[in-house]
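Only one chain comes next, encoded as structure tokens, the form predicted alone.
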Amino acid sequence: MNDKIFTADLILAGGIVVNSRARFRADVAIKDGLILAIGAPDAMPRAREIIDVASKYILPGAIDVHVHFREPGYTHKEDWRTGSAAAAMGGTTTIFEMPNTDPPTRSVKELREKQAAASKAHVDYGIYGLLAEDNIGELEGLITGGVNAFKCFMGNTFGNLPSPSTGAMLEGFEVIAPSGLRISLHAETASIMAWRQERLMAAGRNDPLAHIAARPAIVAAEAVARAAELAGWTGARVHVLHISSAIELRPLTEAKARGVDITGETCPCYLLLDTRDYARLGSIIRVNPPVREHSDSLAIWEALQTGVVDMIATDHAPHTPEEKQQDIIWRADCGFPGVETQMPLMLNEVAKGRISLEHYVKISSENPAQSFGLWPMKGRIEIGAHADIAVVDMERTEVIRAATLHSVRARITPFEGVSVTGIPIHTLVRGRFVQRDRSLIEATSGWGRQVTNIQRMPQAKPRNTDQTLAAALQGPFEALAGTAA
């Protein structure tokens, strides 16, 4: 018998495992970044060292698709190096990067770029293509290329891509159908918010609840039903980021209910802030789309919990305290880190009975995965899967506080002093610690790789293929000249 065949590299010894259906105490082991057996202690194998997490729950580590590490062209902000250390600390092993760097990431020469950039992550990493106006014939490339998925901008954020017109959309669309990559929205309509802001900057209104007026719901919930009937024509997958309020809800569960393969996420500061934290925040709140009414965030917790909401996320988008602090709403740049506090802010509703352990690996891991295609190699800890782990105490306390935050150059949080329940104290990526008795593991930079030819979507079937513009192009529709003949 060979021994190295039956050695582990790694046991985690005496957890408590958790996926979405149950909780169970179990030894893990860990070999070639691969989880080898689960089970009572005496079915272990042989290991190389045993980690004793008695008591400490296992969860598969948090899969975050939406974040802004600000590398290429903004690194006074971000770079991969920090920003995925502050995964890694939060006890998120993979994110999905966006595409507003500069230059964005809209050809195969961008992504090359991003990809050099990327080589420092302490953690695996998926890379977004850019859908605008200017790069449609710039997509098939990039979808060879290598991206996991794409994001159209439907309304302006940082970086200030225009947004695309929606025939440049539908064409976008029944390009990148066939391919089964998702495409994620930032759903607000560009033409209402610029009308709004300007009229409201001439009446001089620069406090922070001007950015809410500048931005109201209707913006969201138009811009994700114009967007679903494109995705249902196409039969384009697409993802709803960072909903905000209750309004977008009826138009997604709508496009569920007729089939449409369209997922949502949402993000903690909209779970947890609502417009009564503006006058103590300031212009630290500021963020697109904006925080809103406290009855947003009851009712985007009822739709996380009902499963009309998939998937929690963060849009980590760090910014130098500089850029945050503004006496003038307009100039405070949108948005802050949040990649770091995201496990633990959710863990503290966990001990405070507003979720179970299980439905939030299901959001934040288990959905991920799946409709990222990632699945079944990551978001759970089974047999055969990456060893992509989080081992959390839920009877540690620590308070939030920006100035230990690993996205060193922007922190500033609108958490600052909030106490939470419930720390990653361990991650593991592909069987190695990133992060080990909270403290970041400095060498593990540059052992994050790109998720991509893990598990690629399978292919969507795209609808009404005969009327795509590439076919018009082509020539006459057949349908169309048969019945005029």
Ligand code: NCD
Contents of the next structure:
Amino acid sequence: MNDKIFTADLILAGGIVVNSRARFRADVAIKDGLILAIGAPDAMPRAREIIDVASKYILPGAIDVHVHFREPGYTHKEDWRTGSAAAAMGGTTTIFEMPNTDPPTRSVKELREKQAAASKAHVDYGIYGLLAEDNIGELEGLITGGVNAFKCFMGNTFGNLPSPSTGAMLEGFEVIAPSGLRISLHAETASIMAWRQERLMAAGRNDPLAHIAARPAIVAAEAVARAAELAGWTGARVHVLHISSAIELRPLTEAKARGVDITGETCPCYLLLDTRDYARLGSIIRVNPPVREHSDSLAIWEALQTGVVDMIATDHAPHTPEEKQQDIIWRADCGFPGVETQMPLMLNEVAKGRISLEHYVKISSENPAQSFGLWPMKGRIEIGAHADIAVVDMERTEVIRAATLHSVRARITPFEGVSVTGIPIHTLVRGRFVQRDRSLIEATSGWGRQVTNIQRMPQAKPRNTDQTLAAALQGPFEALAGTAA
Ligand code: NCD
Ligand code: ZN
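Mind sharing the form predicted together with the named molecule? What's above is the form predicted alone.
Every component of the complex follows; first up is the chain already shown.
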């Protein structure tokens, strides 16, 4: 006879658990940061605390693989504390933070600085290392030093990091492929954009729509196609950030069909805004890549449903209101905060019937967890997984107001005044409330910790390893060695 009595730390009672394929009524017991039990009230262990979440939905917290928290270097816009507070308020339990800080995360030294800044986080986090022209020699160090993914800026954007040549990219992909770490791509072709922007500026085009003219959708399609070829050749895993156009879906679909390990994300602005919003929003809407035509939005929605686009991220890109509001479009900083508003905006689409709650869980949590090596500990409500949870009230309506955003230095959003139904009312990270009843738990600054990628080398499938630059620098290919001698 087993007389062991489990006492859970917490039970969420009476809610509806949602996974990617089903929802069901169940209590959820949490112990030591993990989900201990899911089931009928009678099957629950004793608990120190029981919270009634009757008729609320229990979702795995959102995993946002694209945020910019600006520290070190640009803390007048945001820092790790304010950015992760915004995530906690938005039902997001894990974020991956981008390397276009100052200094950029280009070697182990800067990785350690980033980790020190991140120690204030309310939520769990991954850290991106940079893949650039001038740090190929640092990539191995970043891998062993503990980055969770890489970022390659194929086109110019905030931070003005120079885009690597295709040659440098190829070598970078060769070096990173064996690690299995995913390389996220800002897929816009730098040379096309530089050419066009210069010509537009010379012609005196300073209006918001000139931003699209400088970065037409071909810049994205060309970059996705080129990166997908390099990924297929090297076996590196890649991820297309902020998908903005219908036409880049073609190279993405084709690459997936031929077995390239490529994933894609889009962001709420590309689904919910289009060219008709430029006159109203002016420079606030400026983002890289640009918000495009209504027909692009419709195509991206369709691709989200069919799985061509794998996930929702935010590209949370805070800038001050002064930096955003400029009469000359070229002077306005690109991007806007998003990590706090993603879940309400998308749940509002669920409430409208545009996607199911199950599919939302898939694109906001399950797919990012699987693609970035966090599954099965994150991305699902399941026994043994981290208790990373968003408790959602699908009856609750709020109006998005920049003035209440927790990105306190970047209180400006293109979604100002939008009424949203479907709100995360509690957020738990590894079993601890970081947001409760729509209030941030300040004391949880520092609770967040860096994630570990489970999916590492064993599953990586590097290709053409006999033809890497590193191999060639050692001498002729082995197959040719006899003849060369
Ligand atoms: C981002 C930023 O501000 O860091 N801006 C943007 O317009 N998306 C950079 C980026 O992701 O391109
Ligand atoms: Zn980008």
